[in-house]
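One chain is shown next in structure tokens, namely the form predicted on its own.
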Amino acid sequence: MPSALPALADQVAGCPTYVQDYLAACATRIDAEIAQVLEAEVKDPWLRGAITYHFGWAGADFVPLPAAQRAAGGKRLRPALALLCYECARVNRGGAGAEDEIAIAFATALELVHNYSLIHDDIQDRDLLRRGRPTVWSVYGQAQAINVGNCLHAAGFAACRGRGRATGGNVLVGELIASLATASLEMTWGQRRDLMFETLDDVTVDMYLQMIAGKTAALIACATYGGALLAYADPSAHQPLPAYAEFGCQLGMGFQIRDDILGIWGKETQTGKARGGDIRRRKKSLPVLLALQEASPGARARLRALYAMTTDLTSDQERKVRSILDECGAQALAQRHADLHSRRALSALARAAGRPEARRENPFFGALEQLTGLATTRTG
């Protein structure tokens, strides 16, 4: 791995400390790498411009921020999970692998394509703010925003080959485009369902998870696979890549379900988006679901007559919503949902990793752990 980024065998294996150091560390090489992608492959200044004002490098004006005022980019959470899975199997494969660059590229490449899914998002949802800041599409009209996602989409594909860079072989790099298109339809999948869930009565808790199956779980477990096919090299070895592919799954169910959970209650300071959106919109989100089954019948009757509505809730309805789903602890009850696919998560992942003793040797299944359990009950 690349000195820029610290080596977890040093540390003392599942320190939550050191794991969000990695996180930090790891954001601030995979920036570096989408820095010259966007210099390398995205030859109009307006388009670059707009997206270095996306990520929070740059004001709407496009002038350089200096790094005291750059806007927090984001969690890096998937190509850090990349990172790790491929040296997790590293370590169980006893150092073998392909290059450390082609790790890198395809850590850059998923944070690319999960960056224009959130443009393209931001203008479906009409949300206003991301990460504390003014949605692209607010600043610059939604059909610019169309492009400026399209954008990010394509240059994903483009670092995934790493530009020239890679040695990973064709055979190799050739998966990882095939597992990212794929990741790719699955979130397009999912989002036409999240978006047709707003309008239709009967959704159900199943519905919901295959929604969030593609939505957000595709690409989390592109990451999660990926990273680990990166440390087999030879692809006829690929005995735990379905549990690694698993882990990153179940992960990622987790991490929308804690989604939907601060959606509703998070902190606009730690989320960076505005409280409440997703109940002014009606999102079949999961603690609204579950309230539908375990409410009260005439609480239930009124959340319904609320979400049969055709228009964006007003801010006293919203606390109507609230109330209904406080008083039949919507939210405890979406947050073991979280937990039960974190549990599955960890048992996926001890799967791939191998024997008990061989974990306890990997200081990097250790790290994954604990990212297990900060993604699914993070507060931002």
Second form
2 protein chains.
Amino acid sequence: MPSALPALADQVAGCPTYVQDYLAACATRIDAEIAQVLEAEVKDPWLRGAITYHFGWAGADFVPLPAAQRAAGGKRLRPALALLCYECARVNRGGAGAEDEIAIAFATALELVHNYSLIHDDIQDRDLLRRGRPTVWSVYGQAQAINVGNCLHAAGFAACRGRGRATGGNVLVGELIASLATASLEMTWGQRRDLMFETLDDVTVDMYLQMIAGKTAALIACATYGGALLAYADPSAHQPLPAYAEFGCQLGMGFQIRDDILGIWGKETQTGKARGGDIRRRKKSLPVLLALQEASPGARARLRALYAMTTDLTSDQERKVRSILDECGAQALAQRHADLHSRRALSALARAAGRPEARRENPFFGALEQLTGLATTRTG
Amino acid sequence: MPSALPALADQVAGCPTYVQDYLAACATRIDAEIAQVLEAEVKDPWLRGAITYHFGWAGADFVPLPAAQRAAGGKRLRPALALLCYECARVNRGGAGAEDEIAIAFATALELVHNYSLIHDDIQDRDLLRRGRPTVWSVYGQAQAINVGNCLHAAGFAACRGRGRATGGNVLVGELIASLATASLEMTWGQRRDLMFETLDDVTVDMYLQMIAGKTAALIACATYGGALLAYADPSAHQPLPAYAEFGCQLGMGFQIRDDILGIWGKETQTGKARGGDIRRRKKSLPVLLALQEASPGARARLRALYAMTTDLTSDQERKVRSILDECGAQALAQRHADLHSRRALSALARAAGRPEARRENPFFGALEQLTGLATTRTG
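So that was the form predicted on its own. Now I'd like the form predicted in complex with another copy of the chain, please.
Every chain and every other molecule in the complex is listed next, the one we just looked at coming first.
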């Protein structure tokens, strides 16, 4: 089976722990690609340095860190999904239409856009730490950090062309950039709601689901749609592209809900986040919204009062919130939501990948199924 | 002569004040297009409202303002340049290859990207007013304002496709978006330098010119290049596209230098900006840098000391700076720089527009010449 990414594809075939291995190999490959894109597209050494710091590859003084001291990076979930969907669709349509270089470029672009949103998120939330290191704004100041994020945002669009920069070029690249622009727009709608929830008393579960559909799921849907689009080489309506987009959307919803659960009950050593941080900052994540719906009237009133505070909660108040959530089974209720989206994702994926016999013979379909399970059951 | 924009083209032909008329007609047309793009691309009513407020078409409560109460908008220089270059190149190559809808879409995208940068600039500079109205961040808070800017940035990329959203589509659209991404990247390099100049003592004229090449000229060069590209329909090297890009770059440099001059000597009623604001905020604009080079040693030391302050200058200190600038003829020195770039722009434009007889018969060439003069001699 010819593959865009031989080294990665080898690790998929017949390895029992293959999704984790694929993710690790993909992260290494994409990180190398990000470094090359930054070299090619970001001509300003200061901006490149600040971005390299953000990715955990250099200190705040831009001096590259030795491999052993490098901070653990992100999961590179979006690139992995884009590449797996590209491979899955490519196998399904018989291995033809490979656009390997653009697939890697698009996967890289997704990660750049994702990281622009992280840098701006940290400014907006006044977060001092990300993955255990001072955030970009807390190191370089807010004005420069806004600009660093904007640079990554633009770099994402520039990166879609691929390093070959074939002009006169590929119609698919235009379509990919357009879908990236739409996803980036949807991210701002989600972010608008998320910011507004901070000062809004009556956030409902429906409002929350709309918020994460934009903030998290839109870019993941763009990844799965765009990857498959490259394999089909034509965004016409008769292809399974809508099913690929739906797959990414549902997986993204499940992924974010699992993130909310880990934000409250996750182990600090596994999540890399301070335990209870989401509660102390009174974040209206899904478990809290479900508790406000499902808890007894008394517990609900206490929870509401705690979340109506205007400052961070104390450790004692955090414990009170935690016991209200535990009493009404908020974790299981939220996990039920995550599982629902996971099932919907698997169903869309099956539609996307065609008849059962085609799916059985497609190792990338199996990898995507595993990844879907992982997204909503992971512990870190 | 068939034209993409009959109403605008009519006003160009044979009207003695035609550039101003063209600019006014273009602004009306582009503003209508921006409104339609926002309706189509920005589905979130809150974000659309905040953007509408920024453009001066609605109050802070999103209620549309009657036409008479609408704030005077920007000049829409970038869209006008893109459309004029499109028309100029189209006439030159014989009127064929018209891509009218995409030309309008691209012109609109340029204005969206320009305005994203204004919204973020105001946050970074802590500016409270723009065109006499409270800035977006001072109305909706900084976190939401960052997001409003990001929304416009993404909307710019999304808008390039045009409202028809022809997929499977136009190779030129991919090339336009790529050039917009590159310009947007260059803008962040310029902005990085501009922000750094605030705390840097030894800013040289060369450093300043590099800064405005990114911050201002890159997007204007993208406008002139992209407009011409649409007319030539093929970004190959044998066409006058590099000359169109150079024209925009030089015009952009001249435009920004004139802006610096108006920021010190302009009339408040004509510029819409507080007189002396640039001096009070100790902005290292070109006239100041030239004075630091050219003034007598004593005056230079006094100027340096005033600009080393860490707070805004008082009215008295502003007067002192002004007299140092006037004594060494900083306005004329800066204008000489503006004129130099204006001449270079005209020379690049002549190269772009072909042989003299072709230029004489091309009304859009004349309009672009006029606009170049206007950019560096305007009073508001």
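Think of the rigid core as the biggest set of C-alphas that the two forms share within 1.5 Å after superposition. Only a predicted model underlies this, so the values are computations on that prediction, with no experimental measurement involved. Numbering follows the first chain given and starts at 1.
- Taking the rigid core as fixed, one finds a CA shift for E268 of 2 Å or more between these two forms.
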